[in-house]
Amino acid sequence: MKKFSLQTRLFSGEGSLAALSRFHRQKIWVICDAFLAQSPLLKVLKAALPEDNQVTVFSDITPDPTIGTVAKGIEQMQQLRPEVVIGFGGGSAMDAAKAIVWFCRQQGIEINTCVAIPTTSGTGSEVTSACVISDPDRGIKYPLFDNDIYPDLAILDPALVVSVPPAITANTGMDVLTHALEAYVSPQASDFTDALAEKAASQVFNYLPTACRKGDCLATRGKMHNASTLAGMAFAQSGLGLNHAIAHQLGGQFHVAHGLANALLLVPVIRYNAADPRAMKRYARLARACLLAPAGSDDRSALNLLIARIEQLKQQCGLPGMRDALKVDRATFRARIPEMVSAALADVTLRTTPRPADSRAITTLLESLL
């Protein structure tokens, strides 16, 4: 038996920030990073909130939110006792907000509404029961999964992402594609998650290059923003896999941007997973659904066309290669492999990978990146 549920109320499209007009005479706490706190986007957010609200901002969020940051946020939330918490920004801000709210609710501190408003199109965090917290001292990322982590409300306004630079647009877009692919081949995939993943992948292939090249196109940005949420909805139900289990380690050890880490691993992981007959058929089916392969093509041909399109997409978006992304020499990378393998094996996302991976397999994959 499989379960599918939609727990986050969604508002999307240009002008959807107007959904914030529902809040009146509330203590509202906005969680974002220091850059957004000084940017015009925060002014846009505040302008969308009725003036009778009391708005305060917590802007200590950094990329890959740490245990220390979350602890500091919990302390401030205990003092402030807001009625509405808004996670505003990329995945780091939304993950931090979700983690802070979740831990506080476990301590009996309730809020009325947790709102997620993404300003990048990639993580899907606005509609997932997951958040990732890092331990910089150990170089490990900890993914947390719990149904109580879902935001209550999410707002997808493409006007908030038009200023995202091409490199970040590319990285986050490849994160969307990885979410869709891993959700599609997961053993927990269903007809419902398939529909979401197929649509998300198709929109990435069709719109990501334009979003990188012409970022001020609201229609294109809207398509990528929606694709991010569709993929998030898919993997929230079906889980992820080996790609994310290893990508978390590249981020934790070498601070590679999460979407870029996923992109660099995507083809090697697909080739590894495709040795499993079911995964092979699923990849081929997705290639046909996205019109990358003819309807009558055999599975191997469809798989190869999928891989070729991914490689083309990476080139179109100007993604760097592994050496440029890591910024360390081979010896340093090799020395970290045992630690990364151990952490990847313990990563919760590995539970739904389509082909089991042991320490030898993960070591081989990591070594192939060199």
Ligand SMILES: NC(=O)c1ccc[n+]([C@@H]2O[C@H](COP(=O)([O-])OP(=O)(O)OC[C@H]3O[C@@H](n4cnc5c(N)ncnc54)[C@H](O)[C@@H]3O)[C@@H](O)[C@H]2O)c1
Given for the second form:
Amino acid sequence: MKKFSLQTRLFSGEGSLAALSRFHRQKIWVICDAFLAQSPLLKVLKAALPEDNQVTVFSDITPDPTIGTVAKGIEQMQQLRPEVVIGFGGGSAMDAAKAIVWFCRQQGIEINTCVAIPTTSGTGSEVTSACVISDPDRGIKYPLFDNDIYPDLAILDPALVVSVPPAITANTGMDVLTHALEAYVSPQASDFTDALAEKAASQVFNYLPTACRKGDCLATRGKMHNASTLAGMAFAQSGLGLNHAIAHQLGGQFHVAHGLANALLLVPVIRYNAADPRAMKRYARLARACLLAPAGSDDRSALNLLIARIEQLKQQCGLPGMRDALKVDRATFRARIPEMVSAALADVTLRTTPRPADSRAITTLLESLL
Ligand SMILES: NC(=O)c1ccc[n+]([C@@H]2O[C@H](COP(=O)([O-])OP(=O)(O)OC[C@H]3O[C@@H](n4cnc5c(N)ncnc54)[C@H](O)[C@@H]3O)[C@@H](O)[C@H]2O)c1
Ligand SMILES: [Zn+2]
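The form predicted together with this ligand is what I need now, so please give it after the form predicted alone.
The next block holds the full complex; its first chain is the one shown before.
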């Protein structure tokens, strides 16, 4: 049996911040990072909230939010007791907000509504039951999955993404593609998640290069913003896989941006997974669905066309290579491999990977990167 549930109410399109006009006479707590707190976007958000609300901001979130920041947020939440919490920003701010709300609700603190408003098009966190919290002392990122983590409401306004610079647009866009691909080859995939993943992947192939080049095109930004949410809806149900299990280690150990880590692993992981006959068929099917391969093509050539298109996309978006992304020498990287392997094996995303990966397989894959 496979389960599919929709738990987050969605508002999308230009002007959708107007959905915030529903809140009146509420204590509202906005959780974001320091960049957004100082950017004009926070003013735009505040302007969309009716004046009779009492709005305060917690802007301590840093990329890959830490256990310490979440603990600080919980402490402030216990004092402030807001009725509405808004996670405003990229995956880092939304994940932190979701984690803070989740822990507080578990302690019996009532929060009427958790709202997620993405300002990057990447993680899909606005519609997922996941949040990723980092332990910087141990160099580990912990993905938590729980049905009570879904935000109650999500707002997808493409105007909020226009200011994202090309490099972050590229990284986050590749995260969308990774979510779609991993959801598609997961053993938990269903017709429902396939439909979402196919649409998400095809929109990334069609719109990501333009989003990187012409960031002020609202129509293109809207396509990528929706693709991010579609892929999030898919993987929230079917899970992720080896790509994310290893990417979390590159993020935890070397602070490689999440989307970039995923992008650099995509092709080696696809090649590894494709040795499994079912996974190979699934990749080939996705390539045909995205019109990267002709309808009658055999699986092997469809797979090769998918890989070639991903390599081309990485180039079109100006992604750096592994050496530039990691910023460490080979010896330092190799010394951390055993730690990364054991953390990857314990990463919850590995549970839905299509081809089992043991310690030896992950070691070989990591060794091949640098
Ligand atoms: N919960 C999930 O389902 C899920 C899925 C994938 C990844 N994640 C997690 O999400 C985090 C990554 O999120 P992300 O990739 O969105 O990055 P991020 O939230 O760390 O943001 C990246 C950078 O973009 C900046 N930024 C955000 N919006 C901007 C805007 N509109 N204009 C200009 N700059 C802007 C931020 O200030 C930050 O410096 C990681 O911790 C990752 O593990 C969560
Ligand atoms: Zn991701």
